[in-house]
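Here we start with a single chain on its own, the form predicted alone, put down as structure tokens.
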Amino acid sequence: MDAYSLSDLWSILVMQGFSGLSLFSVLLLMALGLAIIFGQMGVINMAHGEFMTIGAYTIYSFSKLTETYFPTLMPYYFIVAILGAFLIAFVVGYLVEYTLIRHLYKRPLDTLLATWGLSLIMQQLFRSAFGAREVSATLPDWLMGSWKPTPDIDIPLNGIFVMVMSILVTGAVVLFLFRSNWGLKVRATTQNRVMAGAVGINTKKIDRVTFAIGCGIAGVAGACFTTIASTGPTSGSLYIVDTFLVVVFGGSASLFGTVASAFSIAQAQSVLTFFLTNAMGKVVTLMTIITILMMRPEGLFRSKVRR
């Protein structure tokens, strides 16, 4: 650190900080499907990172198709393919749900192993279908460049433009489950589910639904994934411990948490990689993370519900 110049450091922190908050961006989206997922629902989804990869491979197939067809609309296909990123994922969500979660409620480790198998089988369906190599998309003029606010520091457009769609993500998460009629319902089955079901809630349903919303949350943050990365069969999988430590260190039912605990997580690792060695960030997050745990086993923001 020597090395540097006070005016170079800043440039760095500033530069290594808005890396950390694309990290933190793409994490959030992550760990807010898993979140409505594993904190409201209780199931451990280790196939949730290849529902992340649904979302990037659609947008890779909307980036050839519009490509191929359509090469006028390229400027505007990203917008659409966000869309089809969220309905492809909460479709295969709400199928897998029906076909395979419904029947593990309550076996946690039933559960585990059973996500954990579909995600290899779904890895092995991306590598048929796109193959084992990385991919990208081609993205549109206005996700290209930078923007310079001084002359040392370089910001880039398609940072800004995940950073807002995790805003926007968020900001509606927060609405549906909050200020909607099938929030509540949703806040009512995680708090009591068998009164919920006495007062005449559809128990079955709001689980099917919550689930798919979780998975389509993950393909937006797939989606988002490609501006920033190549999109591979392992992509997802790549993210899935991060995003369950997320959920975990702020709180398995806290959205609050979640935010804070993907800002902290993204921002120690993009600071203390560029010092360190990558492992050697990871390492220091990680340990950092486990020992704050053992005091406050609950994680950064307990939320209180009754059982």
Second form
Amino acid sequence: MDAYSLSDLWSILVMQGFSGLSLFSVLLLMALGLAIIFGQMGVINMAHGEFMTIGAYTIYSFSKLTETYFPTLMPYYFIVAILGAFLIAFVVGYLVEYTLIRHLYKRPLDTLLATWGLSLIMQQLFRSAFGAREVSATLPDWLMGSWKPTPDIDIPLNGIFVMVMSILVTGAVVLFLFRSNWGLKVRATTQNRVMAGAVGINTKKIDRVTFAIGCGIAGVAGACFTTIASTGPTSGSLYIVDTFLVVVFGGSASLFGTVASAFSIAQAQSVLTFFLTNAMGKVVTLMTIITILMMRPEGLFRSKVRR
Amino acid sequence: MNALLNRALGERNGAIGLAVLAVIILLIMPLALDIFRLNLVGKYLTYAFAAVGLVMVWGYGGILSLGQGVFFGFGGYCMAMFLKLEASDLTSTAHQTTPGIPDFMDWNQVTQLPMIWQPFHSFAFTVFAIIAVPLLISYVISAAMFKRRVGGVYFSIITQAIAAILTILVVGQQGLTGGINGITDLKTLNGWNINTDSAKYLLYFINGALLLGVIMVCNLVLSSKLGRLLLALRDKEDRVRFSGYDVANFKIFTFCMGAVISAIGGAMFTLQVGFMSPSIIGIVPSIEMVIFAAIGGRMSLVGAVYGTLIVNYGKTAFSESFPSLWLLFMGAMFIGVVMVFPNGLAGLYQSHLNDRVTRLLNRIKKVKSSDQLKVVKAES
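What would the structure be for the form predicted in complex with its partner chain, rather than the form predicted alone?
Let's see the whole complex now, leading with the same chain.
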């Protein structure tokens, strides 16, 4: 440690802290869609990772199209592509709810199996359409490079972008669930389906659109990931366990819990990986989560509603 | 004693199903297949242990475990550790920096046999560990969860996370576990070469007999009062709890039983296939075991075996000729088994064939008894 000067240590602290924050925004983005689908609706969507992959491939396709046909628009395509990622994932989610999920609301374990099957099918379709190799989108210039407040501190711009996006999406989800008329209906439906139906809410429509919105958010998350990692047919499935753990650990019905759990998991993991190896850091984090969950099964933040 | 046997066989219809399965496994397969294919079937049958365990845990207990591969892996790794130690004796590892330790440890600059490996020099301890390690771990997991009334989906997700953790751990600790390659180059069991054809035949038969034995034990459990309680609490847990039963204990029992059954399968896997690697214990293999049980029928022990054989046969056949179709097909199976035929092959049998078979049996029985009647009349 003697080799480091005080300012070096400060730079390490800032950059390590930033890498923790950037992992936090990744986990949060992944978990937000699931927090709606699993946390609010109680549907186990094992294909959630594949909806992220849809978003990532959408960005890839947009970047290729723009590069070939409208090279002058390269700096701007990303904004449009994110909206595209949301829309495509939304539409696919809508169709999946209509054909599959709506028959299974009363059988959660079967939903798990069916959506796992769905994820296998989607992975194979990705592989047929985009090839088995990992691809990455050509990013606009403003996402490349890094920000250097001092000569020693080096913060990548794409990391900042993911963080900004995660804040924006979280804000949007909070507004949607707790401030909009639609969110009120969603919460009413999940809390008491029969009563919600009795007061004139079309619960089936609510289910379908809510599920689709959750999928759309997963698409946006996938779109953001293309700025930091490449995309392959099975990339989504790598995230699924982490994503579920974030939501469960946070207390499945609490959105604030999801944010808190993403933050604590990300910070724990990035600190631990600094001291241990990458794999062991992850193992210790996951073990701790599971131990805490065994002692406190309802997660960090319990929803105030009795079920 | 006779009544006990009757229950283990599963009354008349169960006994016929079991007999048919026994004939297929122990007679038809060995006669019809060469040793390479038979060894492959033997490998599938070790997965069937996990599937049978899942029928108990999921079909009857109502607990969907997505970590069945974990326990399969514990059994397999315990056996592999013993075999590996036997294969790494001083003479065959003389060229290593540290002779007498497994080769992968030498590659990873480990110079001393780790503590945890020491007891696996003894075969008796290994057999004990194959049962005890998964039993202990499944007990800790299930007791912690079920005593706090965590169940259903949460339990499934946590078992899945455990499968993920264990894979990362095994892959990460290369010097201790052999990493991603697993434990390979296994040669002898107490001096008996397990790679010869005759050994493979013998192991196949031992495996088949064990599987049938496990099914009979499961039948015994299911036909007892315990089995009826399991069904009751799967359907209306609260009602069983209010009747004065400690529901958690029954769930823990089933979960542990399923874990031990899988572990036996894992140990047999190592013996027959000759290696153990993390690719068999992770999330994907664990959830594939669920589909074996689901295709066979989540309520049928015998069905689980057929389900395992059919899915694995399909996997081998498809991935040889159309690898890209297999995943689509597998996905469709998951969806189909949930949406179209939730009780799997056994359900199809129940609804289409069972009545006919019963009628046929009754007719045979009637013919027999009337024959006896004739004999009695003639004698008088």
